[in-house]
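Only one chain is shown below, in structure tokens, and it's the form predicted on its own.
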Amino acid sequence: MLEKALHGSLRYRIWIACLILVGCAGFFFYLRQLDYGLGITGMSRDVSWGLYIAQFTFLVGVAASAVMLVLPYYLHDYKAFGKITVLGELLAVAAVVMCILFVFIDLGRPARVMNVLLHPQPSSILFWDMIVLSGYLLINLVTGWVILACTKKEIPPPGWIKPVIYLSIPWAISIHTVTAFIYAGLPGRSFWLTAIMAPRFLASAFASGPALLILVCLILRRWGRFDAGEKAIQALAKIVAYALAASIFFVGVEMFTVFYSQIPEHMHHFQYLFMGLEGHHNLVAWMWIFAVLSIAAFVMLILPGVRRNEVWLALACIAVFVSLWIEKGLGLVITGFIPSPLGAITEYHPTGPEITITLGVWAAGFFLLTVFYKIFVHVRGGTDGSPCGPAVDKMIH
């Protein structure tokens, strides 16, 4: 099936060429980083996680969002999601690959990643994060590819695939929960020391991932000769609205707890985020953009007339994706280090090479996603419109 990704329109070839160009630029600067060290980035002794780990944190949520399709379709037989369930699984594969790449490039010496395998420490959250991420990648790669292959051949899938699909549901919850525990388990960082870190992660995941999937469905409807169906898109939009509402609520709960308690070491982080602290205000504009975009997107998504308009729906989904990229990316990761436990404020500014490497990883992820969806559209073009093809759908249910 991979050969189908080698053919396409001029627009498709230009898109692929642009992704390869950006990816090559990112790889070039990564080689410089590998030679010089992390000194070419904006990270420092006081801010040891930056743009790379911010992307990792956000993309884990995008990967986990596939469960919002798998759960209704396979457990509750919600057939409207049948056409796009594989899309969610393939999105999860691309997102996890990007997560792994961002962790890899964040290491000054990439060979150190082998220490997790050679010297496993079950007491380490990072060890379990590696387990759940690699397991989730394998689960979605196997299920997505097997279903596609069976659809192409118009044969039922093997009997063992159904338990694997069911396993992906709790596994999806685990990847973002374990990632949240990496932050919430650090007692010296008061900004992350909150019991609702995992629920916050999951709420934002179930908004950002489906929002991206809606955008993909709208793009495929216009240019990919594939229609996911209005019912499926609108159901996804409602999921995004409810998840976004929960995410906004959780942020509000955090702010109430922090400012009502008037505990200085907790207040300073939120002051830095939204008002600036002692003349330092790098993230203030970003966080107000998050606030405006998230509230505007929520209003657009809860109004049925607006939500059913394709243009407004696309704008709302873009706003959701960008706002949560800010809040669960730089807003969450960087602020955990500012101010430090000793009260020092060290600003963080991503450098040009750091941004280019980051864009290179995103380009690699979108390249992988484009190839997957190109194959998907080709295979789906030969079916009768049932969720996975008539034989496959009958076997699964």
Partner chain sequence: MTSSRRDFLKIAGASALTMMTPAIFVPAWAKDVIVIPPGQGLALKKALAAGRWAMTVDLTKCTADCTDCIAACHAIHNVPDFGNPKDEIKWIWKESFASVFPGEQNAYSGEKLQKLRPPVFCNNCENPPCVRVCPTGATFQRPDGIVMMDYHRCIGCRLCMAACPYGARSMNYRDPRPCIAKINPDFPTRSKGVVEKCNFCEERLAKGTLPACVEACRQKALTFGDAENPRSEIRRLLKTRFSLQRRVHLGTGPQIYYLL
The other form holds:
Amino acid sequence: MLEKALHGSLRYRIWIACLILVGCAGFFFYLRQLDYGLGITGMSRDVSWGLYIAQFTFLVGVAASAVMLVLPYYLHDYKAFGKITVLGELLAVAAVVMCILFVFIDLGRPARVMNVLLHPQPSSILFWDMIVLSGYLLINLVTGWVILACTKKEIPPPGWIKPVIYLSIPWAISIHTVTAFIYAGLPGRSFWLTAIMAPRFLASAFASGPALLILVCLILRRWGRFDAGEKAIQALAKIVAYALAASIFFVGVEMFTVFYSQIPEHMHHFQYLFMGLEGHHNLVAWMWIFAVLSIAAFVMLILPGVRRNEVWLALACIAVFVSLWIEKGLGLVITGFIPSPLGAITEYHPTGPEITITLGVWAAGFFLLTVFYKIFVHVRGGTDGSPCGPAVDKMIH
Amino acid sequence: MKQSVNILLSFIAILAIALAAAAAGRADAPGWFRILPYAAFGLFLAGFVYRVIRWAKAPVPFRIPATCGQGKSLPWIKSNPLDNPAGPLGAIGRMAAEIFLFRSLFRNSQTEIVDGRPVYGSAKWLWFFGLMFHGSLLVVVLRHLRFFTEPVLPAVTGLSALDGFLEIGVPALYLSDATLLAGLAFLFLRRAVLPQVRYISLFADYFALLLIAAVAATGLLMRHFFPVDLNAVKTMAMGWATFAPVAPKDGSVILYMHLCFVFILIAWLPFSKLMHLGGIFMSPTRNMINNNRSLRHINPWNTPVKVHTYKEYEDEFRDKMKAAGLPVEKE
Amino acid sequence: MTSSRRDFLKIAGASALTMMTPAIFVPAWAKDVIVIPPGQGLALKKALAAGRWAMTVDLTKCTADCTDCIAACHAIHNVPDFGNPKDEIKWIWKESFASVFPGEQNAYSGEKLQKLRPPVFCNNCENPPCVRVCPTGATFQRPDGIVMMDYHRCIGCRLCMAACPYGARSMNYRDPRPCIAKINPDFPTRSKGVVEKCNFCEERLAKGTLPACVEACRQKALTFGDAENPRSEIRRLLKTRFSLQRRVHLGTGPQIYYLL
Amino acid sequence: MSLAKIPKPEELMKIGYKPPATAWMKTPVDFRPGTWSYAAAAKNLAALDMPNPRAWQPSDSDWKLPENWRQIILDGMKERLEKYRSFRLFMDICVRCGACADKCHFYIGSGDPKNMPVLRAELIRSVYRRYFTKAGMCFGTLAGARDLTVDVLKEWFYYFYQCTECRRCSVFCPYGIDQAEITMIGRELLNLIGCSINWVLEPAANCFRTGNHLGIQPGGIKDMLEFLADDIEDRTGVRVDVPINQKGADILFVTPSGDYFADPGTYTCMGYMMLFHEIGLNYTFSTYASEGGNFGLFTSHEMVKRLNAKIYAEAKRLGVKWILGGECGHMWRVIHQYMDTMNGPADFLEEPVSPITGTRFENARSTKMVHIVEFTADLIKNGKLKLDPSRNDHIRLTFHDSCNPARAMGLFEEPRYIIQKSCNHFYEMAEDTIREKTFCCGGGAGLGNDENMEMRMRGGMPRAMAVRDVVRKHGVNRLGCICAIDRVTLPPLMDYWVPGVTVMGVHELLANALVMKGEKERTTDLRGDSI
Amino acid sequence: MKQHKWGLILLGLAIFAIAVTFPFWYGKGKTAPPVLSLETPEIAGLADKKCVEDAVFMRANHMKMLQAWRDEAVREGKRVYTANDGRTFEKSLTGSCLQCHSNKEHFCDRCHHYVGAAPSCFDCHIVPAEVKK
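Alternate state requested, the form predicted together with the partner chain (shown: the form predicted on its own):
Every component of the complex follows; first up is the chain already shown.
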């Protein structure tokens, strides 16, 4: 099936070329980083994690979101998702690959990455995160690919795939929970030291992932010869709406606890985020964009009339994705380090190379995603029975 | 099972070579190892050239490319220059894709009967592991140039550094060693386990895989478990390269085994199916241009044949032709 | 396991059957992490040993503007000076009292407290979060309490930096070697990409000398010793003096005691 | 007739892919009725001056071989090893990876391991190793070598006449090993001692004498073509000319004789005639070169050349400018890959230029023979034809790529272009079964006879099942093709596996849609079915 | 069209032959194998010129031994190595090995360069002689 990704329309080829270009730029700067060290990034002694780990955190959520398709379809027999569960699984694969890449490029000594396996430390959450992430990658790759292959062959999927799919449901929860535990279990970082870290992660995951899926479905419907079905898209939109509501609620809960208790150590981080602290307000504008976008998106999604409008839906989904990216991909990780345990405020400014490398990884992920979806659309298009006349027309210019 | 005998025999053959090498190592090998490398390499080179010349001597009387894509015909029809080359560039591209990317194997599918109908599934494992095995083998061979060049070529150093990028152990595990063995394991298991492939497999098929596996395994053992004095190994190798062979000093049994397997491999290669290394370049269905109708292909032995001429034909049917009102040459 | 590895070297060295020893079929890189049984280690005759190493810092003796301990430590450990705070590496440094002991000062604290610049370093915690989170065991705790960095094994994930509530750890964001003023050949430099921190001068303890900072302090403000030995000087000090530990409520069990 | 003898489709579908317990060298061939073709009649061997004419059948235990048959074969092998690089190379470089195994329609349909292309080739490779390689001479079975015995010879006969030379395996082989080449040499060797099948040699003998496979004499051809012209007039109200053996015509038209003598080929032939009339082409049929097909291809390279020589000879005699070829599969393999080399150069002809559109057929510059779908596609592209695709609305078509135009020429888009312009309901079959991966009809290479019917149905099964899928999915009722053998072998295949699907040539489809000058209002298609 | 394409085939064969005989004609290997210099004051001062273990073993195994030393010294705090003949050494590259072999360039590097080995030890560990320079 892989060969299907080698051919495509001009638009497809341009898109792929762009992704490869960005990927290559990222790779070039990664080589520079390998040569110079992580000092090429904006990370510092105080803010020792930056864009890379933040993207990782955000994308674990995107990956986990596949469960929002699998669960209704396989546990509750929600038929409308039948056509697109594979999309969710393949999205999870691409997202997990990006996660792994982001962790890898964040390593100071990438050549030693195998030490995690050679000297496993069960007390380390990162060790468990590696296990759940690679397991999740495998599960989704296998289920997505096997179901796709069976669709192409027009045969029912093999019996053993069902238990694997069921396994993927708790597994999806686990990847985000374990990732949240990386942060939530650190004694000195009061910003992360909260029991609702995992629920917060899950809530935002179930909003951002399906939002991306809706966007993909809208794109495929318009340009990709594949219609996921209005019912499926609307159901997804409702999932996004309520997950987003939960996500906003959780942030509110955190703020209440922090500001009503008035414990300075806990308050400082939120003050830095939303108001600025001691003249430092790098993230303030971003966070207010997050606040406005997420609430606006929630309103749009909760109103049936607006939600059913394709354009508004797309806008709302973009707003969800962007706002949660700000919240997870910028705010959550970086703010944990500001102020530092010694009360110092060191601002973090990602550098050009760092941003390029980050974009490069995103490009790699989207490359994978595009390839998967190209194959998906081909297989679906091939079996859904569209007459092949127009296809022939396209081949003859 | 009759076919299992071949597997058993090839294991025995490998074991016998290992024992012979061990014995040779004990019995003061130096003399041996002064002649053997040249003999093996000579056989390899001469055999290879001989086989290729032998093929080349047989002409290609007809132009028989197998076309796997739209041919070049009318200008407004998009042709597929790689799978159906219309010119030398296309043919070169096709060969390159075949040799470096295993293009044809990439097409592989798997047929099975499900619910009373044949279905064709994607089956790229053979392609994947085949490519992995061959690519790793190439890297391994190139890496060994460090023993044959002084000073070591920078490219070889770079390749080794890249290959040992993941710092697993000291000395670092070469990834190509691992992928080579993984590829071999796949190919061997596939041959031994799939009933159809086992049915068609000959002794030589298993032997070839096991021989290369033995080379790789002894190499790995030497690098990671029974270290040898690399200085002495290189001195020995450079001795060969400069035609001033010196016996390996303090050579270990494993080194002798490794060398023996290598010698047998390269000496046997030209006379075995491993000659597909050279043969693929010569395959007429792949390396020919599909320009049959636009450029005449010459058959050097275009033997004359007896044909039925129009004259003979008209002589037989003239009356009937006339009766039907068809024109004839001779009234 | 440990002794078998030493045997390997012995046997292998002695035997002409170099290549045929089955004992070495276990690759060195496949060995498990070795758990050191208590009471072992430090076999050198002159080595200093303890049940739990700890240090006291007498803030009444430590003067705010003195940096002898820092200079000695950084020189002996090849700590580079990159000249910018972003990539900075530091094993010991000085902070304001408020930063070191958040919550221990109040609006009416006297000038004496406000003026203090206590030296801070790795607390070599009894219950170190950095060891807990390290995915490779590059950071580990010795039986004598020293929290060690194995620079050979660190992958540079910096999870320990996030976990440390004291900001004691530094990352080599770039190659440190060119920025080391004077290299001490007896201690390795680090390579780019690994994390480092104060190690209680375990390499000096092994040779029977006290930590460099302790030796360097002209005010004799630093006392180093075995906290598990009731007759040790450090225990005497802790018994008689009022002491503070940094952020002790986090349960990390810091082993630097600040005497007031 | 033999349809009754072969098992029901459900029975046939029970295919076991588990290889037998005995090694293949020790598993003798079983001449089971329905799976092999009758031996060539003595008269046909004699008519073609071929050796050892006699009365025999493969099921006989005594094949009445010449005394020194082994020597003849080995000498023949030696000669061919020196004459064909392909043969020597393909004997040497196979690594038995098995990628070709499940690509062969006969293996898929029968499960007989010797129908895996790799093993089919090993049948002859084992003998090659025994007599032509040192390893085989020394180590025998261990080196995969074996003696040439009568049993081996029977195996050769059974399996080389159970290969349709479709080249599908070659597409997947990492070294491009082409089983068709090996089968062709294998058949040549068998022919050296008079072991051939009648369904190949009878058409070949006919063709040699009368110019066409069916042995139709000049008058018969004229009658048939006139009859088709009558039919055309009946359907369309237009009377078309039937130029035969006309000197001074611009173009010689050569098509398989099946097109004017057997349904449904006749409709395709009507299509050609209507098209040529409509565009006013100055062309001629020939009775001497009245056959495009060439059963020499299924006999020997020498026979290919003997039968093919007539086309250029006739073109020269009639003084045409160039040659146009009808829809046929193996005919085009011969014309595309052999004709110019064997019987060229055709320097007495002009480079083909369409007299209607002025298009120069660059790709046929040397051979001077143009494929009719290339010619027609060019006409449509240049707007020279008025087509009403709605006249084909009763047809729901799928298209079968014939092996030879697919894998020897790469002729994929031209027929599809014509189809797409001529009808509104066109559905492709599964992608693994079309274009270069197309499946054989099961009856090519001279195996399309009735006594071999079970094997034909087995070999055609993958093709038929792919048709069945589009029948179920899109209600397809018509199978298009551009091959005369297909038009003969596919109808029984469809009747057996997918009843209700009929077979047509692409030019029949075109002619249905072709709006002709002065035609009456059409109420039926060429077959007389109302539209 | 050309028939045999001898030109192409012979060219291919020539390229092949040149490629596989590369070590023979590359020819730079005439240099003698490196002589590892043992001429350091420390070694000269040794009564018994013997390495930690015997030289044959050290040549093949020193990297593994150093790795074992490394782990035992750093991770287990076991810093004394008792050699096969009973002598004891500190498990230290700088403290033991490089004390005798203070001429890294003429000892370590020569051989490492010769066999194309690129150990990363010296990225961190320091050759005392080099610092003094």
